[in-house]
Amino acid sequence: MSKDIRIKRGLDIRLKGSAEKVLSQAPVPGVYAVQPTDFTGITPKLLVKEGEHVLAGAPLFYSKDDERVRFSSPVSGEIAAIVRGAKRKLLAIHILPDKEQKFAEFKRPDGSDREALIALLLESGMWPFIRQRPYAVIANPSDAPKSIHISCFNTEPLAADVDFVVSGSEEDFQEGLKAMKMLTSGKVHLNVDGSVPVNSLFEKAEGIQLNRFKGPHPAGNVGVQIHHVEPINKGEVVWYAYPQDVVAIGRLMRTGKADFSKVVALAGHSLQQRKYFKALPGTPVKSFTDGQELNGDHRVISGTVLTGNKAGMDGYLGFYHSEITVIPEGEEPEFFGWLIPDPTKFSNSRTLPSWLMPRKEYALDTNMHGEERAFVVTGEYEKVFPFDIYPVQLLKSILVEDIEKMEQLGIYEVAEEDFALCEVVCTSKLPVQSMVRKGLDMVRKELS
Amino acid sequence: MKAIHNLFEKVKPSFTEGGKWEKFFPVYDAFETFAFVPGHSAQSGAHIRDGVDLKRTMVTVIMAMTPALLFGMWNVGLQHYKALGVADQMAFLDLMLFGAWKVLPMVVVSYAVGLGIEFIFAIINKHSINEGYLVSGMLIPLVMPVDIPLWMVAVSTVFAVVIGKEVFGGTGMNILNPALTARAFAFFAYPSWMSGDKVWVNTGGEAVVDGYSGATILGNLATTGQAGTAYADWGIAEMIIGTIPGSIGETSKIAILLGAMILLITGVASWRIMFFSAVGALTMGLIFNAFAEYAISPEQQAFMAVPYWQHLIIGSWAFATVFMATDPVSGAQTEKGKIWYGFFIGFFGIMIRVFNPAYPEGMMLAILLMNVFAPLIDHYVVEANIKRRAKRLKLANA
């Protein structure tokens, strides 16, 4: 039984610089970096020392709150450096890869033993692929989730095309899906794009619930999908993963090796050559942009322009990201920028001429186009926020740290990525995503 | 452009920490950010941002008010020369110049006083100067009668900005609409300058034509039950075009409609508030029409019998609905709440106007009243959402 769901509110921001659907191999870099900061809400505890040799799939660190949750090296090689920041915060583990990659071997469980499967995922470092709502953090292996959701399309601007990145991994995907079905006594939901013919990979999958979503971004956000299929109540837990994560888990099930490789889009109008690469998380940005000239100041983002992290030219591909996006920095003051109806600016409000050109592709930079102010304009978040939730009221309850009100207003159903568009369109330029994360952390701490 | 930027860069050190005028940084900052939107890039969260900011929003509102301001100036000239009986001999430019001579000083006083206070508070509280007053500063002269002394404009502005806004924390935090706070203050502090039939038309103390009356239509309706007098029989056309006495910006429904269109097309103002304010006003008008025969006096009976739709073109309903009720800060903030908020503004505005001859301008009081009730309306709207969620949880656990 498939379900059709139409998302009405939202916004597709058309950007120049999408990646051409050509797959190439990134040159093997001299160093990889595993960054504990990729994982929201964990405190890392190191398991390795500088100079030590590790296999691909061997643990590097674990979570202080739950020792079972381990994080593995994507490559075999020597630990070159352990980078720490202020207060000795663990920032990155640099690994020099071996010429010949050696994988740690894991014993595959037979039959349908859920506990053995969870143990394998934890041991191999594949567990962090499985995340949970509420809070959008790594799932707790002791929980029994109500269901598992897999968002099979991404509506963010310049996001990697999911159909393209999973093509050729059919077998691994189906195998991974079997593992997903073992993890929950509830349903596994495949949430697909209803506006295009469904990829046979998802359509052929058995024993799952197929939900077709139509509409603008954030229709591809798993939070929106869960909200429209089965909104999360207090005390409930829903797990989620993305198709490439399922492929990696499937590969582990088939081969017994923790191979974290995935397909990554290189996008953004700063670059002349934009295509897809097969790569490992922790690959330096430079091995993707190799040889491309960048004049002036540019921002290299691991992830998309809405939710990615600032990586910098010397940065690395994040664990959860399937895109490297490069756009120009916008640090030029704009002479009477608030008065001139500049057609190169994008706006969801109709105070600038962009609404007259709905099909136009924009070449946007990182400029804020204004300064931070208190909440003034009303109704603008609601236009891009397809939840039965009052976004401004929820944000205000976070500002005053009223946990009970946050619960009442639906904080369990959202994550910062669901508010990304609110942040983009905000007239008052408020840091909405970090506010939401603050609220989620507050509630999580209070309830743990 | 580069030269101006260099100039700002040159004087900047005096205003930054350790500089001679360090304390006045907010003032410097206001001027710099007025000329140049700062080249700040997104540091957290989304890496691309919408081109709109509060300055752009506010300037859009000011553009929407411009037709009403220009017409208001012309009409001040027209009413003046008409009272003197020489309107026919005056050219368009004469009317315009006379109006500008009367109105522009009020605009200047309102901006100078209001922004001055904003600057002082920004310096004391060390925050940057907010754009909100750019709109309030224009609204204040537009809702005043032309003959009000400038010092009253100044005092009302001080009251509105300090008590109406800054004590709550500035733009975005205020409960009442600042421009209406200024008008209400003037109305109750100096009633003889804010009502009656002497203040709406500037006669400059010169000899007026026989039978002259400077009363507004609402004033006439409240006292005689008739819209016009022997001096001028105001018809529908005058009410719509706006060649009638009244507060400076409120008279021309065409100019206001132009502004409304700018606000609605750009989406800056809520169509819900405007539309439901009309629904509320028409509802009240219909109720009055139906019950006119039960009025307590013949004047009131005539006033209640005014065709319900005419309330939309009499007095300040249109101006208040388009420019005052739609203030996002002091109005209801939820989309459902805006429906009720708008409806009651229209409903109570017409009720106060007809029932209470002492306050012919019911819209001002209706909006201030609903400003106070807006949080309550929102509370019930949000509460319904909370209840829905609580019920879902109960069902899930049942």
Second form
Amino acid sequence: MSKDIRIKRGLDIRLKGSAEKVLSQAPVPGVYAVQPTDFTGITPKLLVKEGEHVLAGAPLFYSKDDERVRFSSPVSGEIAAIVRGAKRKLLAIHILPDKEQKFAEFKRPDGSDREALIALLLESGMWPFIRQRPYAVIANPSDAPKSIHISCFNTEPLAADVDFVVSGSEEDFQEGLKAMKMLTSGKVHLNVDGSVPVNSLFEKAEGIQLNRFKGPHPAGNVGVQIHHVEPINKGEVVWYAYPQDVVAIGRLMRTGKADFSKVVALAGHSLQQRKYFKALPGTPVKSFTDGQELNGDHRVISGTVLTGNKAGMDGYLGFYHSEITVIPEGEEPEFFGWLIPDPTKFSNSRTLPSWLMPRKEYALDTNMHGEERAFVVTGEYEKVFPFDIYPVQLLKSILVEDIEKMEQLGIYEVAEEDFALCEVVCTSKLPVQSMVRKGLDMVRKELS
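Same protein, the form predicted alone this time rather than the form predicted in complex with the partner chain?
Below you will find a single chain and nothing else.
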């Protein structure tokens, strides 16, 4: 039985430069990078040394807080460099890939042994694909989640088309769903876009709860979906994953090999060629943009424009990202720019004529059109924030570090991505997402 849910509050930002639905194989780079900074809330402990040879799926480091949670190499090859930053913080592990890839072999569990499945996912390095609310961190394997949610669409600007990226992986997806059902005694929820015909891969899945969501961004955020299906109370845990994560887990179950390959969208109106690539996490950005000329300054993002990380041309594809996005930097100031009714500019209000053209696509840059100022109540957040939560009050409780008030105002239900639109419309130009992450880390540390 499916459930239909309509999201009324939110905002669709339509940008030019979506990836064409053409799939290519990314060129094999000379080096891959595994970045511990991709994983929120972990302190890494190294297991390898420079010059050592590793197999694809072999562990590189583990979490200091839980030694069972390991992080594996996406390729076989030689450890070329271990990059550290201030106070010897581990930033990256560079791996020179073998010409012929060799995989570590893992024994697949028989039957429906949940503990054996968890052990396999931990040993192979696939466990980080499974994350949890509250806190939006890697799930604790000792927990028993009340359910698992899989968001099967993405409403962010220029995001990869989920139906396209999972096409051809039907068998692995179904195997991965079987694993998801073994991990919880509750329901496995597939949350799909109810405004378009549902992909048969999702609609025909057995033993799951299908939820159809309609509405503007952030309807595709798993946090919004959990909030409207089964809000999280203190002491409860819900796990979540995404379709390509499920495919990777299913591939492990079927073959016994940890294959981290995924389909990645290259998008952004700054690029002449925009398409999809099959690649591995840790692939250099230059492997995707090779041969394309970029005039002027541009921001290269691993992920989407709202929630991705600034990577630069010398950066690498993040572990959780399925997009590389390139847009112009907006460094040039505009004299009285807000007074000019320019139809090429976008606004959530009626300050500009963009409200008369709701289907128009825009070529936007990174210009914030202002600087940080006093945090004032304007009512703008509430228009784009589809939670039954007071966003401004929650952010102010984070600023004053009032953990009890954070709990009362719903900190357990949100993550930084859920506040991305608040950051876009923020009159005070505040780094809202980093503020939310600070609050989540504070509560997690206090209650651990």
